[in-house]
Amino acid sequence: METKHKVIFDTDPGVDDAMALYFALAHPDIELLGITTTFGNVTVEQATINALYLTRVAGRETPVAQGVSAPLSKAPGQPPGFIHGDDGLGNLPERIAVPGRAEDCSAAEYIVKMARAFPGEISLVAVAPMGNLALALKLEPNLPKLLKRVVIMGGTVSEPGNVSPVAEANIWNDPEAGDMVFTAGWDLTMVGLDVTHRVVLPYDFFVRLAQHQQHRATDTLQHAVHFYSDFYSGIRPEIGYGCFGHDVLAFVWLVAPELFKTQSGRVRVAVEGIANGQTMMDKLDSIFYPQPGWGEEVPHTRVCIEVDTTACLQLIASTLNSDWLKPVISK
């Protein structure tokens, strides 16, 4: 039997990031070693505040290392407060004071330090723009050999994008970093919109979760998901009152890959022009293309293309409803 998955969680919390974080803390097969933060859904400073808050109110003192604040070269944009709230958690009406501060090292330094300390053991789950991974690669070119695997929530192959007709937000926010990640050569799985748009989490689930657990952490999550569901139900009324389970599916793949169908191929990212941020996959693999950038030097990515929606929802529900919460850590 495989031991627990040692995980570093690279994130920009964010409502769906909070769902993913709590799934990781709740699942018995995941050992969350640390969290690295980046810009995206919120500023990197707010992402760090949220990571510290979410873990402490759940009773955990997980290390948090703050990372990049802007894309590698693309002009930075504004965080989407209309989706996640200006604070990233649906504009919480109040927060209790919690202890803790970010690590002294940067997110990239933390990733490298931990990968060297546990060579071949750590799974890095990244659900945000990929700047921290790109900088970690520059610090340690052998990082793909030091990490056991990388799982990203990002990109899309066939499903329409969510920031353009062809681009998903995490990759679009920092396309150069995304292309570095897809071409680095690690054991890489992409959990993109092709599957995350197949898993809708009803808001009522989070109401029942908060009633069952009766804990500040689940109250916080319920509030955040209410704001998030307002957004999604406004632009996608066909899903009912709820939201997509984007980021949590990266952890679902980690612990239950049998719930997904995948296809392997070379993936590249468009870094400029109207297709900026598009994840393009070579589905044929055997054809020689005169266009450079698709040769054998480009490693394959495992891309999730189908998902067992019912089984995913059952796993998420059973995990979050389990006895995992601890007393709040407050000042």
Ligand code: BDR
Second form
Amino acid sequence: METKHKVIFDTDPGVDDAMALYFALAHPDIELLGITTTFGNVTVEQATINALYLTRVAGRETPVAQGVSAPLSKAPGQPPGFIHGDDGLGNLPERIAVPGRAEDCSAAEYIVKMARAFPGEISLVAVAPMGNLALALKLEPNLPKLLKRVVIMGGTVSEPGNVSPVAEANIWNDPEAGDMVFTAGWDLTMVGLDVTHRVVLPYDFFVRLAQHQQHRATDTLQHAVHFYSDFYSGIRPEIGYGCFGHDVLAFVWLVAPELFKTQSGRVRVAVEGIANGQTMMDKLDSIFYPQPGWGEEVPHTRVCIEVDTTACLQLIASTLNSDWLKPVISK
Ligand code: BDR
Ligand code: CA
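Starting from the form predicted alone above, please write out the structure of the form predicted in complex with ligand BDR.
In what comes next, the whole complex appears, and the chain from above leads the way.
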């Protein structure tokens, strides 16, 4: 029986996006059909360059479709070069030349095209601001039925935010798009800061990975994680020298949902004001709220609220240390 998850990966690489991409390429139960890019950690143009680079360096010719360059209505901000580096990969000292260019269609068109070609089969894993999903929904209102599921890294329910006391970066970067994702009616799982802040990846792990694999892809990842760890260890000294793996946890949920405890409920996004980007969850289904926006028509989201940290780290380690890398595809 075919057990692989057919995946489209929506991403803004980004250091933890690179970890997630390599986890997806390495995991035997995942078939990565294509990548769609967006602004966020870097500009969308840089995100596309990085997606092409990371895949080709790992020996894959995965299609890459470029997506939105700005939020739906919020004023665009500057990419956080101090977290991911100006190039999104910790300011790599050099890059080899790799072949490949973005698809002729946009990210949203690519998502719709693939969902129609494989109805009910594709898992869309989105770990960046959600504009591509919002546009794809506008292009194809039946998308929630055409996709098997959507898994997002974004939002937070109980854990403090990382761009404001209440907001997580991916949702805050485009709150309108985020709210469209939470109200679309697909099978939706939210992997947010409630769980990603429970999983710290020590920098040493990436040093050992690079030593074990002896490959440019894992050398690149080690370099990027070094920069990223400088940031995280600076703001959160209690985690030691390392970082949060945020985006990789969306893929961990896809292949090992038993490692998470979830709660189901309506989730909406504050789209303006000081709380913009906040993901609010209705945890008490039995109450009727007079405030509009919380009616029964709002679909439920499966929200990850706890994770088995040890098992999660073991899965990430065994996956990335496995024999998955292919010879670099260079020009
Ligand atoms: C999310 O924001 C981005 O900086 C990371 O890549 C991740 O997707 C974490 O809040
Ligand atoms: Ca990301």
